[in-house]
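To begin, one chain is listed below as structure tokens, in the form predicted on its own.
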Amino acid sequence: MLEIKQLSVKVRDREILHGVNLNIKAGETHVLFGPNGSGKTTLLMTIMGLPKYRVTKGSIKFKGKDIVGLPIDERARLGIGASLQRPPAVRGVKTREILTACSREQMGRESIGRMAEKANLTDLMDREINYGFSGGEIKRSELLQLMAQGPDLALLDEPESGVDLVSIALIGQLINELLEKEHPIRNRRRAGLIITHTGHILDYVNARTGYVLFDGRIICEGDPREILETIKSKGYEECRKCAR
């Protein structure tokens, strides 16, 4: 589904990435962690193509076709989606009118209903995107924009972040229907890449592996609930001595 090699990256003229390995195959979920200003989000708006991420070396293949240079829509319709950690209120678009532009599927009012049922947004359909939500009804507007979507690769950006616990576990379900967890791996088309500081999503979405991004690279890889465990009781700089 998804495979990076090598992936360098700058912002303006400061390099961000430093030679990233990383490999989603379908039906899969991942996990990266990592602290603040260690590259995290940088990896995933270069996924999703952002303009001011540029890629100064190796590649990002999708799906086996090389997407470094396509812009973002074309991504978008490849089947590459995000959720974003901070997205921005827009004004004059209703919550409704973003998820029929979004849905591959030209889908009616009854099925955009259904759909903010189950995210408990059917209040906030006739509001202006993200305007005066809360952060939880932030975060679950992001995911219901991206149901409608249908990627086959969903990138979330801290999908746990600045939302209450009760929050998070609707959020947990929403990202388990997206990522289709009710079918057997083998049975699913869809694969994940979520990135979470606390990790505190993992108490609802189960994920196959886990990355540490320290510094712009990638210095540890495996069990999710393992590495968590590690950060928890020693810290990244555990995880850095274990990469030396």
Contents of the next structure:
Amino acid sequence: MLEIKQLSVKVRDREILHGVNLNIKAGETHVLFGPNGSGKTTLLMTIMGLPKYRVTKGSIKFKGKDIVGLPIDERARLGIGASLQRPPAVRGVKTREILTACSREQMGRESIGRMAEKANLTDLMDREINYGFSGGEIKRSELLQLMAQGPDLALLDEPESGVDLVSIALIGQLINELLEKEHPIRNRRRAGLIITHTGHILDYVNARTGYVLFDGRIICEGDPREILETIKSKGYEECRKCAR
Amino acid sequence: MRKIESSKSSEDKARAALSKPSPLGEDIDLNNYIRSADELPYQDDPLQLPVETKKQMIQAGIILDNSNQRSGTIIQMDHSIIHSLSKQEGIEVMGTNQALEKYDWLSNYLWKAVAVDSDKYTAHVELNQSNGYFIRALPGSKTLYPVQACLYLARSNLAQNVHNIIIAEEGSELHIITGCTTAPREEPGLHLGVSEFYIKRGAKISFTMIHNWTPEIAVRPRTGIIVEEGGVFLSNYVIMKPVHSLQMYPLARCVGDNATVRFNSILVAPPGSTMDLGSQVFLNARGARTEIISRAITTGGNIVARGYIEGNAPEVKGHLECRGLVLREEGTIHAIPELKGTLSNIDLSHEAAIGKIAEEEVEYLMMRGLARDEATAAIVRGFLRVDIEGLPPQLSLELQRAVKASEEDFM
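Could you present the same protein in the form predicted in complex with its partner chain, rather than the form predicted on its own shown above?
In what comes next, the whole complex appears, and the chain from above leads the way.
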């Protein structure tokens, strides 16, 4: 579904990603680890197509189509969706309106209401999006928007950061629904790429492959739990050895 | 015209102020405008007005074909009241001249909320007054539907000088929609409108004014509001069409305990428009409250967005919010929020922000599948949305409709 080859990305004049390769098939969830500033968000935002992130080399193919050069909204309509770590507040635009606008299947008020209930966001439906939301509310509202959007590839930027333990369980549940985890593996179509700094989300969401992004390069690929254990016990300093 | 003795001193004061310029706004030469206009025939059925005229009125929020959604209607065209009708008992709607003839006491309400010698425009209205509307809710009466008042400028180069008096007697509730508009053409014209509002104890007025001018019209409304104990005044003002020059700075005084005043303004200045607009509130009694909110957009015109709150009594509270969006760089927005406190236990605050549409917000909505122009439109719509507390839902809906209709013009 997503095929990234030799991707290099510049922000302003600085190259952040250097020749990244990544492959995600339909139905798979992958996890991206890495210390702060390693380029995780850059990778996600480049896939989403934000103009600030300039592809200087390599390719990104989605469903077989080269999407480098496509504007954000076209990528969204092709089936890519992202939840942001710190989304902006859009004054005067209500949560409900965004949900209605982004729902691919033109969901009615009722089904949007049901989803909001599931995400425990009913009270925020008529509030201005992200304005005065708590950390957990922002994360859940991002996931709720993705659920309405129903993307084939969901890019989740630290969906659990700054969230208390009770909320993480709910967030895990929402992600599992978003990524069709309740379906048998062979029936899952949706793919996910999750950035996690702490790895907490892995207690709730299963993933097939993990990567460590370090200084703009993927230096390690393997079982996500194993990677997480290594990071937990030895820290990212251990990764520095591999990076050499 | 008026046979009232007390107006003698008003006339004298007005004469003395005839060349007194307004401290704000471009000085307008009143000699450039015609003073007299033909008397226009009364219309029993305003639906018979020409289609073009009705269209202009609709754009100013005045509806004639479904008037069962109105408690009353008054239309002044040039200097003539061409229609006036109250459909609800306890609600009076008529021309100011007629009202002054009917009620001796009404002269006591003239020039009490607005000083006759404020500037040459108020002076001009006193000396050349051509009607205006009188709307009054008797004690305890509440409008089921809003009363609509239309001031229409038909004749080219005319100066329309109206004096409006609005009274909500004790415990009453009055909702008013005022549409000020002009024949759809390019000739100049001048609209001078004095409006004096009196909100008695425990009464409430919501006043929704839509301006629908054309590019050569100059407009100088002069408005004063006096709110007694527990009274509420809500003002919603919308201007989204071009105007040559518009300056107004309505002033509300809370004179009774716990009086409340709220001003919401939505301003859009297309190229060629100059607007100097704001609201002033004096909190002169214990526990009085106010909120002044304005949203200004320039697509090439110039806007000065003012606001002034003065706290002169204990436990008063006021907040001023001015937000501006520069959609095209030829335009300017100058926000001037001012607060003045004269006591220690008061709470006044303001926030002002001017900018362009944040690219980050556009991109955020694009990530959800909205095209760039859809995302921009959603943000502008959101910016212009002011949720108005205390407005009847139907009126709120109509206001939203008016804003929406005009949005399409400038986006």
